[in-house]
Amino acid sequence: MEKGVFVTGCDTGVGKTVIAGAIAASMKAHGLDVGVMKPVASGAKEIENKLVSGDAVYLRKIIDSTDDDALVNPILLKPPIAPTIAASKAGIPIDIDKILKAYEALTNRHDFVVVEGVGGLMVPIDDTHFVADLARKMDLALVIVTGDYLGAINHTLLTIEYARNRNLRIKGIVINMLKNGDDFVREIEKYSSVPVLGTIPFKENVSVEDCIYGDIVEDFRREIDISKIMRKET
């Protein structure tokens, strides 16, 4: 079995957090001890005199995680912009070793860890590392989240091409907020040669900002075979 999975997106706003949370909750319902991680988060908000990442809060709450904030979200930045720019403005260096130590601690505590990246694979983390480098250093296969919007096929194929160039393993694609039906799914599979693990329709009763899950976990478990995410290819 895999030790975890790295959830990345082909664009902003495609629902990485929603899908990462659904994966984690589905694994927990399957009987696994699951941890979650948002290694780097910008756009932190102040709640009760404490800076928090809405994404990290959502991921923790959907599985009732008791792990420390510093493990789940080791790098927290307030400016709602790209991590390297946010870190520069905040005067907080992004320490890759700190991230990897937190990840190691989570893997020692849990059977399976769901890691949600920030933005896409080519988002810079520091002067020498991109999000793709985090996935590689963690030795995690990717679940690529895409949406149903104009340009999604291009963005998805570019993400897959880059992942392959970096020798990253790809579990498959989850198409979130699907509206247009089977033609879109067939085009993605045809040109990517990567399996579509499943599709999730647009859900009005799901909100990361408000920590509302609706029936996303039930939909995910019904539509997507999590054994394909859990199983380690030989």
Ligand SMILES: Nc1ncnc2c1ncn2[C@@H]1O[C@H](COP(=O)(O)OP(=O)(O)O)[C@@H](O)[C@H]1O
The other form holds:
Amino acid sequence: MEKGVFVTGCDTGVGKTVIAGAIAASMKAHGLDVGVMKPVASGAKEIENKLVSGDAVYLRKIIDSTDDDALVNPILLKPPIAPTIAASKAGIPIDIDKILKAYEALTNRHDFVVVEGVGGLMVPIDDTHFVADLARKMDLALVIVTGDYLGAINHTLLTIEYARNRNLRIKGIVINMLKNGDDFVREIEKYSSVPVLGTIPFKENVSVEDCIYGDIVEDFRREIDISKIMRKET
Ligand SMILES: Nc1ncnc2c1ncn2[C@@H]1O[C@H](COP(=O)(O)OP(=O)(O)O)[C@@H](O)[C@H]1O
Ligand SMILES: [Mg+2]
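Right, and the form predicted in complex with the named molecule of this protein, after the form predicted on its own?
Up next: the whole complex, starting with the chain shown before.
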């Protein structure tokens, strides 16, 4: 079995947090002890006089995680801008070792850890690491979240090309907020040769900002075979 999964996206705002949350909750419903992680978050928000990552809050809440904030989200940057720019403005470099230690603690504690990436695979984390390097160092396979928007095929194929270039394993693609039905799914599968694990429509009752899950987990479990994400292929 895999020890976790790295949820990346073809862009920011495509639904990484929603899909990572649905994967985590589905694994939990399957009987696993699950952890969640948002290694680097920019755009902190203040809740009860405390700065937190909205993504980390959403991910923790969907599985009732009791892990410390410091493990779930070791790097929290206030401005809602690219991590390296936010870090340099704050004068604090992003410490990769701190991230990897937190990840190790979570994997020791849980059967399965769902890690949400930051933006896409080529978002810089420091002078020598991109998000793809985090996935490699964690030795996790990718689930790539894609949105159904003009430009998404290009973004998705570029993401897959780069993942392959970096020898990252790809579990498959989840198409989120699907609008253009089978045509879009077929194009993605045809040109990428990566399986589409499933599709999720736009759902009125889902919001990361307000921590509203609606029935996303039930939808996800109906649509996506989580054993494909869980099982380690030999
Ligand atoms: N299937 C969906 N239905 C409705 N709204 C969605 C869906 N997926 C994501 N969203 C909304 O779209 C926005 C971006 O999703 P999010 O998961 O935060 O993306 P990312 O983590 O890739 O930046 C959020 O406001 C979220 O609530
Ligand atoms: Mg997110």
